[in-house]
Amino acid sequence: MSNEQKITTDIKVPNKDLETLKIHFPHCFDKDGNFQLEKFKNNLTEKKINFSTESYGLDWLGKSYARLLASDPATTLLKADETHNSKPENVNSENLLIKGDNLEVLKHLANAYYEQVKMIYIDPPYNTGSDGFVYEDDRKFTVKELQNLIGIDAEKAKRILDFTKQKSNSHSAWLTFMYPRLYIAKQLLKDDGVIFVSIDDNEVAQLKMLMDEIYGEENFVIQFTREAIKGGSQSKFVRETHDFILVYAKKINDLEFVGFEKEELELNLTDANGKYAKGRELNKWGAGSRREDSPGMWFPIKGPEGEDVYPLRNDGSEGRWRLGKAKMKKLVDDGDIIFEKRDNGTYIAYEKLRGNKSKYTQFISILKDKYINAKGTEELKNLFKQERAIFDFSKPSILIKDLLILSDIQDGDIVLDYFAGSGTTGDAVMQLNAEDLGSRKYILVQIPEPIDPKKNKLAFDFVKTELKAEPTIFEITKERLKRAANKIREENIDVPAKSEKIKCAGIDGDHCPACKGEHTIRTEQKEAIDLDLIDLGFKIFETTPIWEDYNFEAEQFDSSQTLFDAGKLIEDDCISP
């Protein structure tokens, strides 16, 4: 092998937007890459087309510059902690957890997961003012340098270089720094992905706006209220509760959620294929279900006599269905559609429901009991056996499995969360693989951000004294996640794959259910999880700067690989996505 250097220094988010202008509209382009916009209009066959300068949409102090930083080269390398990756249970594993700033391991994740993650899950921090959010930026641009990049005038390019170097938590600031992190994970996001923040009031409304600007309005799907604390907290006027979680999917149309399991869904038709029961209608109906709100959902399906059946309304206008042409056509060509015929001769569509689809129903817009801090400050004493929470404000697992379970992660899925904090998302990502035996990946980043011993000496003492390592939160989620492994290790390796004699735990007027009403001793079935199984591992890499003598052998990186197969890649320690 060369001892030829052999480093990519130029990691960006690829542009999908920008490609496809190019592919299509090559001569719009001057020879340094510029894109001329009047041109561009002249040579659209459309005269009519109104290109208005008036807008509606979110403007503040260091836009220009989140998209720079969007759209920046990596600075860093991702390095390999051989050590830990090489042990029996990391070294076979397809879990992820990344040390370092979110901004960077996006920007590499964006070249390796492009439109590969199915669902993304972050806490970012609330801006409270207490939480400890501060704007900060070791990017180091000058005056001139910056108004050249984004095209700004001097007086403004100054204003955002005082603020990005004077640890600001504005609106601006936080805005700032959330626009680039959420821009990224957009692209990471497979067509039926869906991504989930935990807000709360002090930033939901510019939040909503930001995500509506970079998702767009159309896939916001809904705003869950989520009941936080029991009691609420001091205020002057009103004691609050809750915070809240607002969901936006890649493309409306291609997301499908399943809902809560439902047990007593009956199935009680029958058709060549098996039991179903009547599921929900499937033209759309009420606020949206026009034509023309969304033209790409009026098209026609195979009717019970092979007719054109289209999403026709009540009153006999044009409609829409709710799911897209694919899936509408599985339902067809799988025989999963029940066929009504209205008075007037036209259908209404139903789905018919099967085998675990009969069991979910539809979540609701607010979350209750369990899924409250308190549940979540439990299970981290019970896991790191103190008597108090090792990390506050820690959302509670079943929060998170139950929005795998809604989002229909499965097998191969990847789930991304990278403001991992404890580690709650890889924490429920095992324990649903353990229920079911799935294959879910999950993928952490969390910034080694130091834990003040003033503010959480508990930690701070655990760390440095029971880990031996320097204090961070990042300590915190890799303990969490070996912990959270070995907790279903221990939990189902005595269990037996036999029958089981259960004895009947009713008395006198108060049978069992289980027995239907005899007290009996009954046999149960507890099925054995074989571990091997089960994804219990992670590996670590973590960002590493690049300098200009930096040396090493490495062989080229291959865009095309993943993270998954880096070990394949890594000749010393470091990768360049």
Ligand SMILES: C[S@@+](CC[C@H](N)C(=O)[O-])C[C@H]1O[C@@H](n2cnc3c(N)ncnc32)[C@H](O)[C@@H]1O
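Rigid core here is just the name for the largest C-alpha set that superposes within 1.5 Å across the two forms. Remember, predicted model here, so these are calculated numbers, not experimental data. Positions refer to the first chain, counted from 1. What changes on going to the form predicted together with this ligand:
- When the rigid core is held fixed, the Cα atom of K457 travels less than 2 angstroms between the two forms.
- Core-superposed comparison between the two forms: the C-alpha position of N273 differs by no less than 2 Å.
- With the core held fixed between the two forms, W298 has its Cα displaced by at least 2 Å.
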Contents of the next structure:
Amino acid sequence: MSNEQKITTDIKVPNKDLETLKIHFPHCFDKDGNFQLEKFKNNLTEKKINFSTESYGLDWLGKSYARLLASDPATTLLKADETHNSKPENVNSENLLIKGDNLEVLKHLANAYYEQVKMIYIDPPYNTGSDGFVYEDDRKFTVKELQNLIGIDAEKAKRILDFTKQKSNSHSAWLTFMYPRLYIAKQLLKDDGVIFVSIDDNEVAQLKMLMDEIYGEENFVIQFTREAIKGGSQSKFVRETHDFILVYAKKINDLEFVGFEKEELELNLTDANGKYAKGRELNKWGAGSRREDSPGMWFPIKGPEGEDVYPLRNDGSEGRWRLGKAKMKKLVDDGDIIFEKRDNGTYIAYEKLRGNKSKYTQFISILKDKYINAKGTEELKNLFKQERAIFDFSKPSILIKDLLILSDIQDGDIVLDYFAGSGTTGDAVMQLNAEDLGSRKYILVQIPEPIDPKKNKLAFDFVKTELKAEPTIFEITKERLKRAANKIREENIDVPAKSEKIKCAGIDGDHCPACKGEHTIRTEQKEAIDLDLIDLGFKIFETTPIWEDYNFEAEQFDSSQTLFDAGKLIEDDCISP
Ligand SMILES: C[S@@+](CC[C@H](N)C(=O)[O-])C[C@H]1O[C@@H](n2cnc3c(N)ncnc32)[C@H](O)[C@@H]1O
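Can you switch from the form predicted alone and show the form predicted together with this ligand instead?
In what comes next, the whole complex appears, and the chain from above leads the way.
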């Protein structure tokens, strides 16, 4: 295959619900694999399960159309940006920035990343009426086609097509937009994964019902209230200063939240390095704890007698560590692991918690002060060296960083944000990796939305003249990721300790006794981190339309392959069908 197109095409969204039904109710499927609803209903009625048609739930004009959108195959190809991806900082990167409509991109990701993503954060259009949200859809169905496809009457089909063509921002239009994007996202989440969705009063009620339907009410974790602005603008009734973050687990029983700061644990044990408390197991438990769930987390560490200790599960099978290589090595080197022998002679490892590590307080559901929008604006102003923010309403990276900490995102875990905006999520992942030499990965998706020069002239001019690119938000995302990476590089160079003499500011006009008019200030030596240990690059892919005479047979590659793999293959120039 030529190196021009690296493609994933024609992916059917895997439907696990249907697979589960097939396993348990095989007689409810016909020979072509079609689900027979009536047979299923009869089966339930026989078992005395009431099959009343009246039930509680969310309905809107376009719901069946939204379901069709979720199951429709992708209509685009994914193409690598060879020039960008072959740069030294990107060539081995496992971070991804994908340009395109996120519905298409999610469909491309749905096979290879099926149950691979640990955390999703999204900040979709709030549908405030002034945020520019309108439903746009280029699928050109006729009334008859739509009727046949989703089994509705002509009048309903016509009303749906009206709003898909007329750029509506009704609740129905917003729900139709969100449904398939949340539905496929759920398929990408690991069993112990979690999704955070920012939203405000305009659609919070609709979103809560929608999430209950897609993720299951039992998987609801919390609705955070976030202080978004200080003070707020003048209002007829009450100044609104907050928005929300809805949180759902893929499977509530598998979710592990670690809390934020640590609650004071009693330091009741002592070793040569002082007092400590026994912390969590370093062997991963429960969902995702097998070696094949995370092959990179299966490696030996030095045991109490210098022997190789691997993460074995209680039943003796191969497991995985909870922390990555760099962190485990540091714990071993610092003597911060307790090895406990099981009856079968294998070890279970626990972390020793000292000092601040032993303090633990849970997150509370109101997020204040450091999480306000103004902090995000400030960050962008500094990164882009501009007097105004180049992107309106970016979230502060500390918000996403704390959500990553809360979700216990560890080495090798994938974080997805498919409404990337200015790329805050990618920035937060890199910052956290730089703090603990972690290897979390991000996938960001951003549509090449044109920047309106009337609304943000600064951004328009910046992209056009400084970046010499088509003024779209995607270019801002890309540039933010580069600048955020550079900031980490700049902040992590060796700073030697130095002494400096400064004039004494004095007390009441006199310099302080014995200082002779001068003070010596000493700054401590700051040791740089090994930047090679963290991934500060990213690969770019973009969706492109399928052209009619395209030779799929020859050019298609295995859609079960991740784009990280694709990146490696591109590097070796050996993609073959
Ligand atoms: C509210 S902003 C996200 C801001 C982001 N959290 C930040 O901190 O910068 C929503 C973003 O989603 C993008 N977007 C909207 N519809 C999209 C779609 N269908 N596919 C991909 N991106 C989309 C918009 O262009 C916008 O940049």
